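Taking the form predicted on its own, here's one chain by itself in structure tokens.
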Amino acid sequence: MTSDGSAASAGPNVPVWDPDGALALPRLRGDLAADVCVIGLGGAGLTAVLRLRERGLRVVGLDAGPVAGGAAGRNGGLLLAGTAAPYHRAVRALGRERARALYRRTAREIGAVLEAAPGTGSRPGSLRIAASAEELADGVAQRRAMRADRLPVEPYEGPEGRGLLFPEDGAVDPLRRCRALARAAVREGADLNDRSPVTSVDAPDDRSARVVRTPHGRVRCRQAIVAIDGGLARLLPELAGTVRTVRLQMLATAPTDRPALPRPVYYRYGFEYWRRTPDGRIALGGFRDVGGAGESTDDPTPGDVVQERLTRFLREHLRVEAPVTHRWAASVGFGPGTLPFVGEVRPRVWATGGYDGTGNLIGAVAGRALADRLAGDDPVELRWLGAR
């Protein structure tokens, strides 16, 4: 139980998002054939499924749990253009042309996300609020770099603090979004199966296809996309030294009218983030660094140390008195640098993951680009993402 006594009413690791929108999909039983098997039915995987169907390919989609049962449906729902790194740092790491192209491409993806899942989000902008003088100066450097490249950003000072305003960013209910994408994929003829954990992705003796195996069925396919973020290396051990799994934790309150929070907030270099949900709750996440080495885990169960710190921040910094009703966690992937991992891990087996907790947009960009690559194109986004 946390210090405010609310853990008993906060539910067993249940996110605040879309409590009544359950989606019924079959388990995979028996054998299926497809042009492409997509493993992981979150934002990246479902975007890939829809794009593959647009290109006329036969698609089977699999997930170990329900649709978006992992990080895709358990994150804060922030739609932030760019990479996980602030723009000026992305410029240093990637070069100006590439960083600018990725920023503009992910900014366009905000509109695509909201159009593909109507009614699940909006574009109120977002704030980066500084927790220190050093971070405030870092924000000034970010603003200068963005203005030099004519990207939308404004200085900000208001009730949340001082920092930057990104007027075109957005927010979404991540679980409703993914369920909407899954329903659309089924309507378009994709064969989606949940509660079907993949045990292996093998090559049969003739080497002309891949066989994706689950406990009760198989998918024979020409190619596969593994769109798992947290736990990616469990299925593809080749990535064990490239993508690591980290636990991110959140909580949410009962509806409250304070603070107003018209826009989602990123704080302390993104370690903390919060927003108001459409029904008036405050959703808050962060403090993985406070949890230390214990947060480098595949266990997606909320931990006492981080939850205590989240509660204290909610009460002391945000001045929110409403009771905590939800506490949850998710496993996410942290990649090798500024960019996520996108590439061909084995012959005809592609993977995307390691979004550093910011995969709602760049994951969708990667998923669509991989779909186009498997359909025979050479999308420029794969070069921007440094696809292996």
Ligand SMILES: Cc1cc2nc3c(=O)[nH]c(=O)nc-3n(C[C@H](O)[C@H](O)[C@H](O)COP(=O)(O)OP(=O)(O)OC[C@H]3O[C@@H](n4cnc5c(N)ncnc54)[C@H](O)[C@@H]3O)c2cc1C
The other form holds:
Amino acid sequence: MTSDGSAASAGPNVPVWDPDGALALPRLRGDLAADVCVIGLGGAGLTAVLRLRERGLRVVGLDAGPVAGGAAGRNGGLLLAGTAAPYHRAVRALGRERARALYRRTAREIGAVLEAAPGTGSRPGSLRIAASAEELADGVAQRRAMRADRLPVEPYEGPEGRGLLFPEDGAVDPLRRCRALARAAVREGADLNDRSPVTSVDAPDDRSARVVRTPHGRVRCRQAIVAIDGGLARLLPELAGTVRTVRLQMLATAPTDRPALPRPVYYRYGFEYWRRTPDGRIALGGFRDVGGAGESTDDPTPGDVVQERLTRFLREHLRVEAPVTHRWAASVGFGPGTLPFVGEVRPRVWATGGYDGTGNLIGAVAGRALADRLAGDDPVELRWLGAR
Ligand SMILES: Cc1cc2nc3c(=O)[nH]c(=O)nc-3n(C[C@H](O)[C@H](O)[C@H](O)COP(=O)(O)OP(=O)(O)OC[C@H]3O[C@@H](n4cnc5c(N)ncnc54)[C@H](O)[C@@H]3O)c2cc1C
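In place of the form predicted on its own, output the structure of the form predicted together with the ligand.
Shown next: the complete complex, the earlier chain at its head.
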């Protein structure tokens, strides 16, 4: 990469978020026993771990890499209420009651995310900016549907363009958020292990223990939650036709004064998104469609086609001249429809993922609901999410 970032060679794949503060966790060695084993320590898995501890269950958590080494610590940090689909489309797909319930529930989760990880984010609102006349009209339809259901939205026109303002949305440093969750989980008595990739989950069809295997150890547990989004189909081949892996990419610049950008922007139906970081950088993601089939990959490293397009957009559309300092990517899961996959894949082995690249909130909602289910409740969120 040149010093001004104009050439888009991939670079070292380091996200812009908090370079310090990694947790020192053990690697799983030998045998452990637990009520529940949570596989995947991103936002969804860590939320589940904390909830299980609140419910008094013994929990072992495992991650292949460091905590939030995947998408959960490498994303844009936008906290947008609702499902991946704009509200009026969610209403069409799910019905009004369910779409509204999920919108309200995810909006409430913004507060829960910020409360669980104090100092890592805020609620400046967000913008949906139209890239075309057609998208502007789609925004009008979204606003009508939201207004009809008394959800917070306003028309917007300003330096970013025209579209909608969602005054209650939020933004977070996703890596600091997850590390704060992991620290809290350890404090609350969860046994977290990193550098412990799960190679198999045995689930005999009887009362005996589930056995979760890693290269150097095993966890015997009554139940398991697999919260590995983009990795689901690799560990649970049953989900191969349901959740597919996609690579998403971002870049970030050195601190800069312009544009002012008081709140994150979601553009071109969410393909592109950008925001300011707390230290004044511009973080920009998108153009997975420009990458085409090349982005349907397990390879979580940045690729030139998308990075070049991001750089051009940064310079020509956002008119940002600051040098590019970070380029990174991660794998996410794209699900079967408007909702992610949440369900019991093998006896007493539950999985969640396929958030279509917007899992910061709905992943946490799913993780907490699964924890409550495994603690013996029947949380309404699982019905809203269409859990199978
Ligand atoms: C570039 C980018 C930008 C994004 N921007 C946003 C955004 O602004 N807002 C938003 O809401 N969403 C965004 N997303 C999507 C969001 O990051 C994901 O939907 C969310 O992180 C999924 O939650 P998770 O807990 O499943 O996270 P993940 O990070 O995907 O968690 C999976 C964890 O499981 C671990 N794992 C995988 N396989 C195994 C295994 N076999 N054994 C043990 N551990 C394993 C991984 O190491 C990882 O830590 C973005 C994603 C990317 C990549």
